[in-house]
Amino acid sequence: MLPLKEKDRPIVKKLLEAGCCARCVLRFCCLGVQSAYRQSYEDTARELCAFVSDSENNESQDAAVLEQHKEDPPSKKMKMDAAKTDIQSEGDSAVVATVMEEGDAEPADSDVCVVCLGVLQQFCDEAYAIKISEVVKAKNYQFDTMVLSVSLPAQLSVREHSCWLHVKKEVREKSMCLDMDDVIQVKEAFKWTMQGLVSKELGGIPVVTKINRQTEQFEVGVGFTHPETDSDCHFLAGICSDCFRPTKNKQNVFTRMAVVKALEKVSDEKFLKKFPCPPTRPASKCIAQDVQCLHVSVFVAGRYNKFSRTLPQTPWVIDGERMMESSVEELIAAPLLSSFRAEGFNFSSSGREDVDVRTLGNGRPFALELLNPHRARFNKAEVRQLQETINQSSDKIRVRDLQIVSRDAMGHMKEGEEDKTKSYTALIWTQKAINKDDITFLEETKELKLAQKTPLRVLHRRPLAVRERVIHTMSTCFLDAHHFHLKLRTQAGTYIKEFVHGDFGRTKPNLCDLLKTETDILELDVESVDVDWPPSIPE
């Protein structure tokens, strides 16, 4: 039995007369008992019919008793039989015609709910649960728990508001209180009805209705459209134009959030002038969209060494033409994409080196976000094997400390990035002949402050600014009259090449100023990136 109360009878009757389906009636009665929505639609419809009929029977019986005091009735039994006959022929069919066809045992297929547009009638059954589960099985995801989400047409909010206003007067007359926030949402009713059915079809895998990114990582989304009533929302733009401002990324301004915001602003009087109350009955039900599956991203971190001076960190494309055949991120990502069966990736790192710069020492921290992976669980031995696969794929790079990390841990790589230090070794050329004593003073120079204008070579992708950077220490190794090695420990973000050649005076001071001769950089190596992340893993 549905746990409805006496105060719900006028609401049930009014909603059935308006064309609401059985489950939407329960929603407007603020019935939060999930089992009520899970019983079959036919059973719910029959119980609502009986609930309304009981009310009318009681009213007729009370009227008959009063009549008996006024005049002598033929016989009590005859009077009651006549009352029942009248109610059966007039009351039931008039009140619940939207739920049951007169004389039929099943709900009428043509009677589409004026509020949910058929979502809670036609798509909350075993057949639709089978369709969802078949799509999930075909995608072959690895998961322990599934989140069921639903996307509904924005006009459902308009129709629900109209129905709420329709019953609001009835409720007020009965001295009852009905707040719109107390009405069970269509999404909730749909999920309550379907989660058990879908779980059963998936062999008992738990299906939940709310996303917890720590425990639930696989989401299955179902969506519905209803082209026939798309224009239901349009009148709101004339009343609350500020809620429907077009943006570059929005194809349709009538989003659910925009519609809800507008409905909060519009007065009941203005709404009732523009939209029918109760809503008009649609001729067709909603159209189910393709079932969508999405696993939350998996994040893989590590450190990489780059040994080539002809390998960019990311794909190098100029005017649509690719300049190099590969890149660091692609060499790392390819085996991971294959193993995780991911649909894409995003690569990030603690800084970047130029194509002609090597990264040595303990390597540069990096992280890959693997998008929509179909497999997400790997043990430590499997991750070590993935690292070995990457290292065997090319002699241009090497990866270490490969591990799966959380999204939150990704922030450690960027925290205080400009306060970190980096160490470099540069091969320097000088125009003027030098000896060992000419460069010794550089080793005594500490905490040298630089003012660096955005280098000309990156000005096309970086804003023009003057950045203050610090060279903490320098050491030298004399090679010959025109060459020496310069080791530097600097603040992260320092442009080393520009410090050496001056970048036409855009970096001050520079090595040319210090040595009082033209200088240039022939080779550059990153020796260390002092970021304590990700944690090191013993070989």
The other form holds:
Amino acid sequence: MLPLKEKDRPIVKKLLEAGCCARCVLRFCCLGVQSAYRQSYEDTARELCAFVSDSENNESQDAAVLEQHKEDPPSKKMKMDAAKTDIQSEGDSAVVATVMEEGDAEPADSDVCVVCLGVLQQFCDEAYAIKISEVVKAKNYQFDTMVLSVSLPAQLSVREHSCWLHVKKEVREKSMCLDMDDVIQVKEAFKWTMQGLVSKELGGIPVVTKINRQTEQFEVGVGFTHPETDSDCHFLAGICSDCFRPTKNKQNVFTRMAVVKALEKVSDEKFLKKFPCPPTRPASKCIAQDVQCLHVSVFVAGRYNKFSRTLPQTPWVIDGERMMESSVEELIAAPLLSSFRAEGFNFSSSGREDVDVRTLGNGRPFALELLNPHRARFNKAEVRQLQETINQSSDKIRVRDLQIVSRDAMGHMKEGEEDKTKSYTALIWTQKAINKDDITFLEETKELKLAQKTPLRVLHRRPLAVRERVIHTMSTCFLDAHHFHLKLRTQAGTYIKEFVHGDFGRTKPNLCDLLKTETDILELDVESVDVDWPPSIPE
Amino acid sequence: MVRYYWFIDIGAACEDQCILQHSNRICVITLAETHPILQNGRTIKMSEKSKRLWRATCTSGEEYTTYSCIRSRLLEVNEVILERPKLLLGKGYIAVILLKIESKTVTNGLLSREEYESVISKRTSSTQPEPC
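To test you: the structure above is the form predicted on its own. What is the structure of the form predicted together with the partner chain?
Complete assembly follows, chain above in first position.
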């Protein structure tokens, strides 16, 4: 039984006449009882008509009228699903009269609701819930809870506004109050019905409502479009032009948000001049777009070693042509993409090294965001197995401390970039012949301050600037008259190669200055990246 | 570890420039060793930079202007040589530029090291100074 009151009767009558569907009528009566919307559409419609006809009295008369109209073509008002019953909802002959007065010669208008455009009629039942859950099942996601989000065409707000103005007049005459905010939103009514139905089809998984901007694990998005009435919004641009700025991409300016904002600003007078009240009857119902599924990203962190001098960190592509085979990020991401059944990834790390530089020691921290993973839960043993798979796949890299982390992880990693220290070993060549004693002074040199102009080799993509950096300590290992190993511990962000060869004097001081000879760097290894994140995982 | 490709321009009056080009389209402009400024006995006084790069005055009174010979964007002018012009004799440079277009076509008018050396040898071997 619908909990409708005497005062609702005129509103119900007026809206039915205007072409509103049963559920929209309930919404305008501010009926906040969820179960009312969970009734089948047919039951709702029948009850509404009964409610209206009550004023005419006499249930038996209704029954007779029902019998009489059984063979007649379906009424314009409450057309049922043809597959179902053909009970005439018009128990109220008075209402039928008003409908027919225009002349029935024209073919029956569709009975698509003038406000919800069919969303609460044809897309708010078990059949559609089955369609939604079939898509979700087919995509094979792993999830504990689900959020159902629905996207409606912007013109629904315009039509809703129009219907509200339509009953506002009526309501004022009967001196009642009807606040726009009390009207139940189409989205709410839709979710009240569909959340339960979809949950049932998916075996009882909770389908919850998103609270503010909290991100739930898994979101299923349904959307509707109605091209026939898209132009309903256009008149607003004339009245309220500042709400509709043309976007750069020339996308549709009539977004839901913009339309709602404009409706708040426009006066009733202006609105009624430009838009029919009640709204025109649509010829067709909404088109349901493909169901979209999105799982929240999963973040995997670890540390990597790079043992090759011919492997870039990220893919090296020039003009569409791959310059070097594979990359650190691809070697790490490949097995993870397939196990998590993710659709893409974003790789980031605490600094990076050149193609020809090895990363030794404990390795460099990295974090990988896996996008739209179809599987997100892995226990510690499974993660260890994933690490093993990566390590088996190539001898050019090695991964350790692999673990699933939260989104905040990315912040921790970038923290390290400017503050922390790194240590290196470089193989130095000198033009001038040297002996052991010539280089020992370097071991005494502490906290050497450098001024480094942006190196020429990165000047094409970095702005010209001078960076102050510090070399904390150095030690040497003499090899022969023209070679020695130089170990350094430096501030993060120090360009080692440029310190060695001087980069046309753009790094000062440099090793050429210090040794008073031309020098060059033949090999470089990163020995340690001194960031204490991610937490180490004992093997 | 940085790879440079040498292209040398023979300008008017033997004002040869040397352009060192990196694979990332960055070029460093210096003077070739045959440039009059770098010849023995001349000390250099740098003055005034303008659109056309540098104007250098030698103590012997001659004035030389180095022009940028390739279409490019000027990124950096080496201010250090204003104070220490002798650097031009060694590792100094005049300016750093970023090539605007595909490097292959731009460097068509320039010479490789071998071509440059063959031109130089022709200059010195001829009895009369050739108009450059």
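Think of the rigid core as the biggest set of C-alphas that the two forms share within 1.5 Å after superposition. Residue numbers count along the first chain shown, from 1. What you see is a predicted model; the values in this text were computed from it and never measured.
After superposing the rigid core, the C-alpha of Gly493 moves by less than 2 Å between the two forms.
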